[in-house]
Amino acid sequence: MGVAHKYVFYLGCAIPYRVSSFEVSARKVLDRLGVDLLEMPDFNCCGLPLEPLSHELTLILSARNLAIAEQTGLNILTLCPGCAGTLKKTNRLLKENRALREEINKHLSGAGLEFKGSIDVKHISQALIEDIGLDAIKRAIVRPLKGLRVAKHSGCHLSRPKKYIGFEDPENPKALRILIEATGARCVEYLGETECCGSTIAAIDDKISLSLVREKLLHVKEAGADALITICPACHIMYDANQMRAERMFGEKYGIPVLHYTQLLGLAMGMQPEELGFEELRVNPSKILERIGEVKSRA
């Protein structure tokens, strides 16, 4: 498959050190359906655990990042939702008003840098959907998940506040089971979808994180799934990294497998969980992937 589409590549800071099998799998079913990445020359943090410290601090390293990628000329895509929710943010504030724009680019100046506006933003979700499009991606199954019952964890950068984001309905995020549902896999419904991972309260209140963890695994296991799929690194962490300390803190058992959804889709593409980062995920996926073979044998 020839290029398609071209992007420059923003890893952010989670990624790279704490969930690259999100990283390595993105990468692979990208490359399958004809995206060409380029990486970022430099970039810095996103900004966005500094907003509650300091809103323009924020505004100044988002715009350097935006300035960067500018000088490319190709759009940003981003596989954390807070990432590409503070650039999205930031990359609209600043077109819109000209007074913000000038403050800033005092700022990058000192570094040879300007924000002009040029670039638009991307999750990948965004990305599969607006600009790959599903014929493509259905078009690279080669091995359908018909018979697999998953759930969705869609997260809440990637739809809130929807005044910048622009491209999921909060209460009623639909990205996600669209992208799932290509794969040939059931998205099943369960209570309490939209919850929040718990994952911006985790270093206040271990307990209130792993209460949210818990509440949200024992309703995805009560609709009988055989994995719960997440679309970004921090939900990712909370679910997988952290499911067997809930498990420990409330004397449960959970057994969820969780998996990145460009896992999911590079499987049905007919790739082997050791080209995706499969020996990463803390909970054993070997649940998930008997119940494929299952499928596939029956098929």
Second form
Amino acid sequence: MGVAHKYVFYLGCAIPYRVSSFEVSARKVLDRLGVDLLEMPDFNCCGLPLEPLSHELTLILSARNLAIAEQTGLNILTLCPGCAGTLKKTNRLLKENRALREEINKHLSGAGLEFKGSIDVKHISQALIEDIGLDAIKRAIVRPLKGLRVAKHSGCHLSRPKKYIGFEDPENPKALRILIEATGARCVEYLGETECCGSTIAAIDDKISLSLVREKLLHVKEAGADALITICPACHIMYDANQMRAERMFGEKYGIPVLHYTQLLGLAMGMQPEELGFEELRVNPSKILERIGEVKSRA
Amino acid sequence: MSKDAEFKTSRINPKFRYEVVKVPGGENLLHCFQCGTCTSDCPVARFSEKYRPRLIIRMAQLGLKERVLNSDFLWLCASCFTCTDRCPQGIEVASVIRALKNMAAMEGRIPDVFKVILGNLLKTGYIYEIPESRVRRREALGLPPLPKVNIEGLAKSLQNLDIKRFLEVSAQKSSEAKIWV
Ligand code: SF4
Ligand code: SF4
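Moving on from the form predicted alone, kindly provide the form predicted in complex with the partner chain as a structure.
First the chain shown before, then all remaining chains and molecules of the complex.
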């Protein structure tokens, strides 16, 4: 038995609202890896979606989450890079700037809360690489996905802005590639890997955001990937749930299954698609499941 | 007076740049030397005729307050932070643009979708109202119930922030605005 890893689990808004497939599969694989998750009580939106209205509002919302999580004495683990980035940035700004910390704490004190700056925040990709470790992940693989070719989309907020995230190189993000390769699958390269999914402006201008989706899916298709792998709920919504909308808008067919990394990892751990929320996916994943079936029967 | 002349004389507000640098995120506005890195690397600019971050920065420097704060293009920034990471002057470009959005919001110039998500936040703690069907689906998938958000506590933490002003100007049709496409 390795060291037990324990975190307070922060869900954010997008995942409970419509991306259960990510949550189900993440909980399964983390459990298999011996990670202990404490459900975070009384959390609210991280504040990122409201930052265009008021930076101060975002600081208060994220500081409230941090203050509540601090009471558990555990570091935060979250599946959403947007939440991770926002909480990390606020954590850092308030730790470094005493006047700002006091100002934000004045707001929180109305509800009996205080930000102390005593914990850290990690996105699942960072926790998998830094805490749980590749060795433990590789040991848990019982069905290596040899022969599978997938493309990765790391997403902007996993690494940007570098100054506040500091875990990845935004110009050449590697974490997701390393994690994919640990499953035995091949991670193929394609044009424009670091391009944005457009989710944050989907409600403002869907032509622009779906143009970004289209471009990405065409490049992934050109690279001959069996699937696109994401590790962010918002990116996943854009490429999976909105793939058909992009197909309609541009009169094209992409047919790219989009999996959460945790679903891919779960398959490699020998779990069944039904356990990993595959039925929640909008783009039919049978193509990739058949390929894995092939791989298995050849093995 | 022709439209152009009107634009030149009445629309320029030389004090505007000093207002921007006082807003959190806008501090480095004056460091921009207009190299164009932000625009050339901006994913939104590639698919938009009107969204150009360098131009927004320049207009703010020059004091074209109305044109910037009243624009719809301001809200097209996807907050991907590519520009922030690549600006050779070390300007957090996306934060300058956010500061400008915050200024527009203070004046009540807000796209409907933000009023909807703020309304949801005050009601539920999330930017969404999580539908009953999703709650049941979570159960069926074996997921734990969502924690109850202490809405009064959240409201107390926000009471000294003048966020009502964002809601007061709320358009009637805002409940129809879509959050995700
Ligand atoms: S990259 Fe920086 S210096 Fe260059 S135009 Fe944009 S904001 Fe100005
Ligand atoms: S943060 Fe906004 S302005 Fe900067 S590159 Fe991304 S979309 Fe363009």
